[in-house]
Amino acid sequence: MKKKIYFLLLAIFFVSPFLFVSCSDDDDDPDINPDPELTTSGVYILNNGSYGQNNSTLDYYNPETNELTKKVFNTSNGRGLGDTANDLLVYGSKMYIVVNVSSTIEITDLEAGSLQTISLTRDEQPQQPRFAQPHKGKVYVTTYDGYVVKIDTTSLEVEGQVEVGLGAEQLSIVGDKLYTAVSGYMTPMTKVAEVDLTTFTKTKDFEVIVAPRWMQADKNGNLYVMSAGNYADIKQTVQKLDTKTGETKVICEDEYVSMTLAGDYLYIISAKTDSETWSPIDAKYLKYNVETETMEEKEFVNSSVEINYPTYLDVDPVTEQIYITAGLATNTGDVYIVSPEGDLVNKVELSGYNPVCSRFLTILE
């Protein structure tokens, strides 16, 4: 973690023009790589805890040795994350950790390192955040209240807050578009809102299947929107909508729906709920082609491999294995590393409860 981390995008479009540059004199030093290749240096694991414990904690998993440093945050800074951390994400140099309980925004150096907490209140009252995407040097932020939050990455300062509906969940941003899924919180709400970045203004909103949480953007536009329902007659389902159009069409459904896009595949965890611990069994474990719009046959987890209470998926950018989160909201979590092929390459037993989410590092070498 000493080297210097770029984030993967930010990586290749910096470096790749120097990849074509013709031969010199120096090309003959063998301390000089002539073909850098992007690895995953680290992968950082965020456990979401117990609500109202303020037991968050986040973990360092380094895929070189296979070797978990755990409460990585606790061990940096002399302090818990809070209570209920909900997201992470890694832009340029930092870090920005969503804790929704405790209405704050942890931002750290890309070694968990504390640079800034923001306490996220309006009127007074803690906003409860929920998700982060990044956007021209901005992160955006929404929350439980019904507002998407922008925050400088240079002063680390809020500069503006858009109203888009209560209960605003997972986000993705289509050139300077924000789309949020808006859930309604306690009162289930059917809409996904549209948010101008040149203007910063809520543009307009579209209808979606009960209860959208989570969302992701593929490099085509279209969103693919998770809805959890009403737990009765409508089921978890994940849909595609047409931001052009509006139209949706459904991709999957089922009593428990988790998912993540990678390039042009959406994985999906699709399962049952158990009855007594209200936590997802008999899974499959779907790869929708988003081009082809067409259901791999093959599930992306081979049969062989147990994933006991699998609940939320990403999958590393440079190596393309999927990290699994699995475990209940009762006992300390797992993560389980499945190759590209379906093997099972890891199972960590991680320091925190329900963990969320994995967010990987990569670099230059």
Second form
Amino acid sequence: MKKKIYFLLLAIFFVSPFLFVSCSDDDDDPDINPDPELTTSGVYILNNGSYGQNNSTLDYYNPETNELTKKVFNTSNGRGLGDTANDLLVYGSKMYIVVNVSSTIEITDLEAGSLQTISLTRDEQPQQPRFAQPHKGKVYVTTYDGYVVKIDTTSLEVEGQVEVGLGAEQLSIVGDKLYTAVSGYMTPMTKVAEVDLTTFTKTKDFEVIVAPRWMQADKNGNLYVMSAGNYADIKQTVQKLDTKTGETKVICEDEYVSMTLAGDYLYIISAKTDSETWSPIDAKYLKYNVETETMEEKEFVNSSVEINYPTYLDVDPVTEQIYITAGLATNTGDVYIVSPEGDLVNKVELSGYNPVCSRFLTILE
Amino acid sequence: MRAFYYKRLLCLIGWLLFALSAYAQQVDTTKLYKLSGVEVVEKARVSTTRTSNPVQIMTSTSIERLGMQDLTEAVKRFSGVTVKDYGGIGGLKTVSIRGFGAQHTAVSYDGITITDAQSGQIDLSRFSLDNVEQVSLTIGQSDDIFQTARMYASVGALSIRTNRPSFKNKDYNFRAKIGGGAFGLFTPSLQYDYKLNDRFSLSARADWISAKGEYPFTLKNGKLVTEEKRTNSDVQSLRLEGNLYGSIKGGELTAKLYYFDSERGLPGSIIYYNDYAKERLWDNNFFGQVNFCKSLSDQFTIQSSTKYSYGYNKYRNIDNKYPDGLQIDRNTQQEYYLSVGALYNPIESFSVSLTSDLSYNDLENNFTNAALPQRLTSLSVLAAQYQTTRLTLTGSLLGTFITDEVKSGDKPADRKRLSPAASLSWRPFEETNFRIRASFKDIFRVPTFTDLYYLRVGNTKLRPERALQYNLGITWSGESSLFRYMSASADIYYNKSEDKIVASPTMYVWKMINLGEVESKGVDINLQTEMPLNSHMAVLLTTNYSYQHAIDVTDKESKYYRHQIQYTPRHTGTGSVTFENPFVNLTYSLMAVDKRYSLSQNIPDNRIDGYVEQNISLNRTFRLGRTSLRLQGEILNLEDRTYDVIKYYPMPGRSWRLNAILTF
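Having seen the form predicted on its own, I'd like the form predicted together with the partner chain now, please.
Let's see the whole complex now, leading with the same chain.
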């Protein structure tokens, strides 16, 4: 954890096409390795916790030693993250932890030491932030009350807000355009909103399947949107949205779907819901090539690897190892690390409930 | 620090046990309790040591002594129960028995159960103790076999009995109370009883509770410790009640009209870095009930009860994440209820009863595509009892039939079931009051409307939740020159809960499922004594201790297999000492509760620290002819400790209350 990160700090979000590279200001005269190689120095895993329990935690995994350091935010700052942390963004030399019900953005250094806590409010109400994405020195955060909030990464202050629609969820940035899923929160909607970042105004809406939640963009600017459906006749669906034509194409639908995009592949967990326990069963691990628009024949997790209640997944951009978080929301979660060949590398017990994302710190050495 | 309090409590218990050993025993002289028409309605005070199931009683005298104002305060002092208290005057308060869910506890008001088909649990915060004559808690099946069938259909019953007016050389009683306390508490009430003639009398009462409820508390977030204030915890509630008591042709008639209206803020759980709280709840409840009981002969008694109940609640949350910045839920419930029963005493020591209950419940709300369920419930019970001065044997068989209708969506299959219960109380030695009791009950609860039909969360495939109870206990009571009265009981139990109905998370929604098996083992010990010092002064002591080992045995692979279930302390103890004298009656009471866990997994993050709460109550009554004025004051949470019963719902620190009660 305290290992000196000396040359370049590369912060990679799961949208690798928009991975942002920045030079650390602290080190003026780094030792330059004649043949630098990108490696993953650490993995942060964010645990959402349980609603009303103020038990969001941040764990740090060292892939070299296979050791997990639990609750690093608590240790670094002597206080908790708050209630239901939903997203973590590593951008430059800072991290942005989006805490939904506490309605805060915790801005920290790369060792999770707090630099600033922003309480997001509008009309004296907590806005309940959901997801964050970076673009040109700004961080954009979506909120449940329907806004995209712009935060300056130097002053660490909110610079503006633009209305996109209730229950704004995950967002992607393509060129100077921002796209966000508009779920409607409690009153399901069918929109993906587009915001022009040069003017910071909403420019249009796209129609997608009801209750869009997650989205990722590939390097060609296509969006992959996961809609939660209506829990009845409309299942959970991963669809491709062409932002030029507004056309959509269904890639996968199931009673339970989770996805992430890495390189040219969309990694999808597709499962059934057990009618007795309502838990996800019979999970399939699908790998979709977004370039060729075909589903790989081989699943990305071998059948010999048994994962109990897989929920979310992220891919290490360097090693291509897949971090699959798992567990029922009634107990602390686990992360299963799976090799690109589909074998289990490690299973780690996490400190908190509902692990939601794994974020990777990479360096050139 | 906590250990110190447990020691203090143990000393108190030890002292009482010592007193016991030095005590000269006397024989139980209790006469056989024969049911007659009048006695059925106005039961003689049950001796808690003679019952074949654990019964705990709090009379109006003890309630006044301890200075209790709401029902929860009384229930918290019973052993074997866990009270969930969300804090403040208006916070939800429910009671669960020996590791079972709160939906398994029946709550009756003057003999007829109060139901909530929607949530299945009764919020105790809406009952005041002002006009209550007796609160009793029966675990298992009561020895009174002549009750409504509904009173058989639960793990245990909390019975609230209001005082029935008595008139001495006048035809009216008047009682006025004015009360107040910390955090803006104001509690006035009025009661007027009127004797119409030799056969009929009336009683009418009104009370109002108003509280700001903005109490301070200390919030600890790691090393960050801040002084905060609870907000949006105000409450206003009005209660009106009218009773008619009468005798018609040798039968006893009681009728009641009840109205409750309240508005309260819901402060919600403490959320770090966000103190926004704008949820509000409006409750409106009306019911009318009539009970008639008559002895047709020495052997034959009949009784009938009927009730209509209407409940409305409105929930509102102001939050911009909802369309138009507002979320409003409205629910309306109705119940029609009829119970008819007969009791037959062919010989003095044997009685048999047959009772049938029929009820209809419906629920309407403003949700789109709501199920709007209607439910017809038929309960019939056949019970028999053999009772002599040394032996009581009771057995019952309850038959249940339930059918639901819905306006939209799926409906569950009809439910039919037979539920047996049996118990005995035996005094093995003629010369002592020592008794052994044993009981068994196999009961279940049907899924509530919320469990079955609530938007997305509900699941119509749910099976009823089964509850098995076994109890074995010893009791003893007596009196001597040193003790005016002493009673002691110790019970051990084993319970099992199968097919527990729990909310389980799926990917994005919670769903009600049958998942969960809980095994509970425990011990309840109760001791009570009264020691006269001279003709004007006495010391009264009560103490109890509960041990609850209630563990989740659902899944061996789970991370919380054999962990103590949520919100259930292993150890709980209460004690009180009263010094009665002609000057100022003084009561000191304490309650010690062990650590608990807010979620299924027993990890440090989920732990809620144990606590000790100490209260002091003082009172004095002034009399002038027929008029009496009682002044009463309490200091609650003497040590000003911040503690949680429910995690992140802090309880008030030190506070005070004052009451003046005028009667003539």
